[in-house]
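The chain below stands alone, shown as structure tokens; this is the form predicted on its own.
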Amino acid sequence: MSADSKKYDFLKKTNSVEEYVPPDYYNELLKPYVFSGKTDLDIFREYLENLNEAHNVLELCSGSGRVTDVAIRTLPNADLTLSDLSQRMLNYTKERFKRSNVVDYLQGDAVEIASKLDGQYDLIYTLWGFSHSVHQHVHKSGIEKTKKILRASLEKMFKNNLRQGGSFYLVHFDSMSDEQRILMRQWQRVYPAFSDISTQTPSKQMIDEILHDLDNRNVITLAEKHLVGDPIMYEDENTLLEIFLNFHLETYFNNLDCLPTVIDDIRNCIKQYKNPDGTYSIGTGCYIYEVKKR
């Protein structure tokens, strides 16, 4: 055990990439993402509201239901499905929804989920998890296999499972925020896709590219905006480590021969961002997707 894991009792957490950390510690790590004084999920419930109908709904990278619970509240009347790739998560969502309007659940990765769907939707969503799926198959496969998969996936999902005037709607982060920057710094030790960080994510990039060809090609209509998050307060040093190496990068360093390295590269890069008082205010921002059918 490396000293730093005997100062940090959270680094003794791990988990693998099929399971993310427990649901609970999930919950408790996750900050509000606040734009505007809005958080994503009051964005996301304004554009539910805004949905002409939506009787069958697809969620993405689900986790631990904090969007789904939106969905379920603004469209009491919609077929719901789940899907993560945590088994974990998908039982702990069973057990929160229990008595709701959840009607299946699908256990697996989001592209490859995507790919191999046989229903139809008014409405397939993701919040933040998406990019998740993709850069696992970009460090498994490199970054032009993936673009192949990640296009046939999300042209055949518009095409096959998305009901006419249907709707899909995407956040991903902001690779260039504050918040980002520090976090990319560690990827790019480990993941060689990482290794221009001056620019946005192999997915944002990828995304980007295939849904601007499909909007072109008449065979979604798609809008695309930007949102400058305001800066997520962190109580402490201690408090900001445990969830940028626990919730961030998913107990990935924690037992590494870099893990030092990783930590004192984080404090320094946070020295910018302490206010007086000793907290942190670090700025975040993401992108919004909006698609429609044509």
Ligand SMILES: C[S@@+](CC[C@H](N)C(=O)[O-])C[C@H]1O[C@@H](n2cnc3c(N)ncnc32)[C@H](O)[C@@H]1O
The other form holds:
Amino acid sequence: MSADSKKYDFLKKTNSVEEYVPPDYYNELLKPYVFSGKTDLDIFREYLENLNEAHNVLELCSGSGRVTDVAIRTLPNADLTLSDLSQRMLNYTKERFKRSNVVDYLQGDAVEIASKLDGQYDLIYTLWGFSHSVHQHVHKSGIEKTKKILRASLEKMFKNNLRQGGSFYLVHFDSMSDEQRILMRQWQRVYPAFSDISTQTPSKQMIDEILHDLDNRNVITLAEKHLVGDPIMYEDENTLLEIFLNFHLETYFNNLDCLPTVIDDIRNCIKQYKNPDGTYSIGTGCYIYEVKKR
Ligand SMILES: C[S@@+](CC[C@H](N)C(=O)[O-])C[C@H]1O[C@@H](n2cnc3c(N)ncnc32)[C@H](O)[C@@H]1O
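After the form predicted on its own, can we look at the form predicted together with this ligand?
Starting with the chain above, the whole complex follows.
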């Protein structure tokens, strides 16, 4: 056991990519993401309130149901299908929403699910999760092959599984935010796809390229917004390290030899965000893609 593991009890936790972070622990660690006074959930609620019609609805990467809860309350007459790679996340939402308008649960990889859908939806949405799927494809198959897979999957989904006038909503993290810059430095140690951290991630770049192309070809209409988040406040260094290592980095580094280097690097990076009272304030950001099928 390393000195760090003895010092930080939370480093004993580990989970696989497929399981993801346990749902209750996810809920416990997640801090509110606020953009000019509105959370990501407030912004999504307002988006839903302005939709004309959304009866058949699909959520990709639904996680513990944080966003689903907003959809259920805002669209009480819709039929919702939830999807996630993690079976334990789906089990959790099945229990959480057993008396609701959630009608189906699909376990699997989001990009693959999008390529195999057979229903037609009025709305498909995904917040903070789709990049996980894209990057898993990148790590397995490389950038060029993933681009083809993603393009085919999204194009097929828009053409066959979104009704005319239907909507697609995607929230993607901004890897140039203070928070993500610290995290990208760590992912870069283990994933060659993140070798250039001076720019947006492969996932963001591919989604941009494909959606802009579909827009130019009149398949969709695309609006993309960049939101700069209010800095997130961490009570102290230990709290921050637990959230960074076990939530953002998904415990990936907890058993690796480079763990002490990762911890030292995060400690070093966060010095500039330390407040006089010992708390830390670290900036966030995201991109919101709002798509309409033509
Ligand atoms: C950061 S959480 C976001 C959850 C939820 N959308 C929210 O905003 O609270 C990422 C989610 O993506 C899921 N995930 C990871 N890889 C995935 C993949 N390849 N396909 C689908 N979901 C995936 C995880 O299990 C997790 O539930």
